[in-house]
Amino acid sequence: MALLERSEWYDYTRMTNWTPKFVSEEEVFPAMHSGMADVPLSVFDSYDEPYKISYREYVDVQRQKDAGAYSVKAALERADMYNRASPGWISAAKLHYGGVPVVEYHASLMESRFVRFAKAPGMRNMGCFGAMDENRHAQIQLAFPHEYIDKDRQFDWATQGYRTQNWGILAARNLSDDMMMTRDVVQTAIMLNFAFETGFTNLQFIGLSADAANAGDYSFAKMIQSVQSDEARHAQLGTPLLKLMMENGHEAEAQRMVDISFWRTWRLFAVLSGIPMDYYVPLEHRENSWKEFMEEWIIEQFERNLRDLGLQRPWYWDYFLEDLSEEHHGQHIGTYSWRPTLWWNPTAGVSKNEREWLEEKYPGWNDTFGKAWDVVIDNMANGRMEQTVPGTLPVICKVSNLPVVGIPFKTAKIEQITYKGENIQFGSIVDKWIFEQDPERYCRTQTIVDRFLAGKVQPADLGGALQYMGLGVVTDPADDSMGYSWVDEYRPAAAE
């Protein structure tokens, strides 16, 4: 077989569905993992996977881009790159550090479920590679920003974040579980491979990339590369269970799968991947502002995407729309006062420089969220840094696990429900929408407020939090990530 084409032996070598004789097809495939129990076993059999790889040409591939990616790393490693990159870098690595790697590990485990779980021949195929691809991602993600342990604890957060119950993770945590790992393949494939992976596992890993390298930062540009082409290979496992889908009447399921996790995984990535894009990397080497970006490669690809597999846009997409100018700005000016409780040194990304670009790529900035910045600079200017850190909870949506947040001097677009007798708070009719969808899923999650309330976190003040979170523990409490020296050119005008 090794001297023939790879074309002429790899659909036979595929088709490993059979007809079971010992014990029943439900057996085998229990329709609460491998979904859709109403469409015959045969029909799976059409599934046609897009990337077709063997084990020979994976290993040679995956081969070479560890030599790659670790040969860069080992050749720069006497560059300091950690005191020479700008802090509000360094943060945004902290970041992506702290809330990637053990995801990546968990989704290890989901393709490993499509291994044992899927219908498909071809999926199957496919899992198995993507369970090797993500295992490779969570151990080269923790094996960077090892070497810089010594210098910054919070580097460590790569291998300890998921042990706690920082709010943050926790965040993560929600999405991670409520997509990989507690929902049949089939709606995992959708949910996770289509929606999340096609669109916006590209948007951080590419967008990323590229500020990492014009930060100066190229081992981390060179490990994210490699991570995101086995992204886009493995992002493509669901694009054919839709065709599936849409042929055997599944098209309500599928629609409602995609328009849930896309508004799921969107508002994570405007904490993960927006606020550094518009406000920690450099002014100087900002390429594009985070809605450029997902302009770029959400609303034109994906929307193709959708569109030719017969999949309508989201039913919020004009609110969508509308919040990729808000909901990043409100989260990135609220994990900054409640800066504590961060893993990493937050930039605060408002020079008056900074604040003219933000204002040309947002216009209407300087009259909403500038002025709430003018206030926490007022107080940092005049020496009142105790009103710089808030002082009460903030309201926790049920869904994204995400403080709510909105245009400042505007109404807030907090909604409502009472469920069993619980009020239960919302950062959007969307996030409403979809705890409305299944609210058994939704209603036993416990956000961090919510443990505030059932004792779990002793003393029920901030010192508490912290430690309850890991901080004081893992590392010291997160502050501004340059001392606070952006605030010297605003102490002229306090003065006056």
The other form holds:
Amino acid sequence: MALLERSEWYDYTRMTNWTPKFVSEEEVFPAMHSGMADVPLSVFDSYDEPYKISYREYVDVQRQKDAGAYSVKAALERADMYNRASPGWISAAKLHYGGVPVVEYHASLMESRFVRFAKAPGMRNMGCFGAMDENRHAQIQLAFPHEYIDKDRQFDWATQGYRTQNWGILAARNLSDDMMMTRDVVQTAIMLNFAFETGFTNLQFIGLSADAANAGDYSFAKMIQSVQSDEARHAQLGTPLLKLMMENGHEAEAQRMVDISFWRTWRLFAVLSGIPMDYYVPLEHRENSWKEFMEEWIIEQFERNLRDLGLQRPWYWDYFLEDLSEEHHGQHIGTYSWRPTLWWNPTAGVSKNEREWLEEKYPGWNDTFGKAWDVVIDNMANGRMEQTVPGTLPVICKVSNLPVVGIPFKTAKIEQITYKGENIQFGSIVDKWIFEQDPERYCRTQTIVDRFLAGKVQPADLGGALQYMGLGVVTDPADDSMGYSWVDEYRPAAAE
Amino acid sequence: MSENVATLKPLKTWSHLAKNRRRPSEYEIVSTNLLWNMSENTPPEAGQGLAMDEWHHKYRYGSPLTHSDWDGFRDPDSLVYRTYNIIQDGQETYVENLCDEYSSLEHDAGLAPEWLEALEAFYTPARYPLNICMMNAGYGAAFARSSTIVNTWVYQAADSLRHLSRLAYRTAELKKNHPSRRFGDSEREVWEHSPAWQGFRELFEKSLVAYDVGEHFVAFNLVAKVAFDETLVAEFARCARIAGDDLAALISDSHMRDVERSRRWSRALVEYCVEDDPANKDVINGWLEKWVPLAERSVSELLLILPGADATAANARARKFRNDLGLDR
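Take the protein just shown as the form predicted on its own and give its structure as the form predicted together with its partner chain.
Next comes the full complex, and the chain you just saw is listed first.
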């Protein structure tokens, strides 16, 4: 007899539910943590994780993955990626590193709550690997940008960002606190593992990886693919839970969690992935447009997943399909205009060639978003720089915490309601709907503008606001990544 | 865009590590200052005032175990994910080779009937408390006060899953070699009904709901887990050797290395807290007074069914660990 196959002993690792005697079941699995309080503990024994791995296999595979990723890093440090890459790619990398690693770190806290509070033994075990995975993702995505800190201080946002009140950070924190940190483990797993991870992380991790490789940043490409190979495993821990929800009278709750999560994630990724893919990544290195990625990686797969599980497409699907060609273009103009408030130097991405590409990928772009850029470019080309940064406060959505945008000169998507005497504004009908599902969850959120109006930002001017958001503290206020050299082709002299 | 508030100097490392004036380690670069929910002053951006927020206020920020700088804690092993896997892959390769080797020698077939009975009553039912060890470490990770403390709990949770997995493996192997016995079938019944186990069951169930993060750390990592490890790892290994079950002894020795790591960071955390505020020692001693008697009773009751076991020695070792930290019991 040699070694046993995993299947011969695996079930013993998850036959671990018992009947508490010295404390009550409700104390061990409080409803606020464990969820589905009306469903008996024994029902959760049938939870069957689709992607099985043993501890022994895990440490072996993960050791090898790290050896691969870190050796590429070591080799490429010598290749001096930072000084060779285009400014646009550096913009994308900084946006990523400032926004992503610390959220991944908090996902390891989320997975640790699964370890403690999941009623399904298989989910507790998978949560343990998930917590390890997310610990890895934080660490590897801090180790890599640390190599660039002596070249560019903006990489410091990878660790300092989430301790600031930067508006972009507040938006990412709001989504994470809502979907990942403050709900019971069942709702959390549906929102994060099912909708967010199986739905969206492919975008950032496969889509951006392809662009990174094309742009010559092989260490980023390799690292991010390695991260995604973990996501592909632990993302699946929500699926068997969805089945249990469908079988035990929790269909409506499951659908609501999916609908909320899909929209919130979509809107955040429009900034995090949408802007870099269509504007920052150098034209010659773009694999696909953001919309094409969404259609290929998200829409088809996610729709199929939902159907297989007996769920419906979110009720706002048609509205979402329209948003695909709008939201990130609007957010790009917004973030670029408010560039001093960013932790990365943004790339405009609207040279004449790039505009041709945008028009091809998004027919009508030149007549809509392009017109707004015409105004910006005209001011820049004629030396009126002070007019290229807004002088008024934007409207911020109470749910997404992102500026409310729309098609310039056409549609403003602003929605509002009055709740407890307060006028509350939203960036879409869906954000408003999300608020209405649970107003108490969102009503105490203070957007960056709420804080400004409440006198929390002092002095109450641009300098004070920048300081409040970490600019001039962590790094200097940001500016165009190319020093406006791209404007030259539009200057009057160039036209003559 | 030239109205800069200030022009900041270039950095050699993360700004929060720059003041140390030395090159930071890989551990510091990837492990420090990562939490965004550090204190009452950093409420959640959504869900403020709801049940989970209240939980943080009551059990994290409200704990009597305090520190003025939780972020300053450092794991004495400086363990990071990358090195954890290197170390544990090495250990698992070793243990897997042991299992392979002993299997080819038909080790299980040669075990004495009295020892097989002990394995059935004492060893394989341990998967239930081992699952609770993992659950408890998960709680520690989810609600710890700094990222450096979170990480030690995350790796400890994985260690528990390691132990649980090897136990599951051995359960299947013993069942295969001794089909007439109840390996794999009787563990839940033993855990829930055997009088010898009820002390540990009470201790472990209660430790699960010690939700105050300070008390949870003390009740579990300084008391319940120490009692468990002295009984189910150290004492078990000693008795296994006497009974001729070298395989069990060698596997346990390997788990003992994980146990020692847990104790190193637990010791460091106690020292870190007491150094910051000596009143923390009284707080910890207060919790020990509440938890140690139940733990010692659990050890004594369970070791009655392990041939050759010495409960007094096991409890003395557990006490020595705490006494060496300057704690009362």
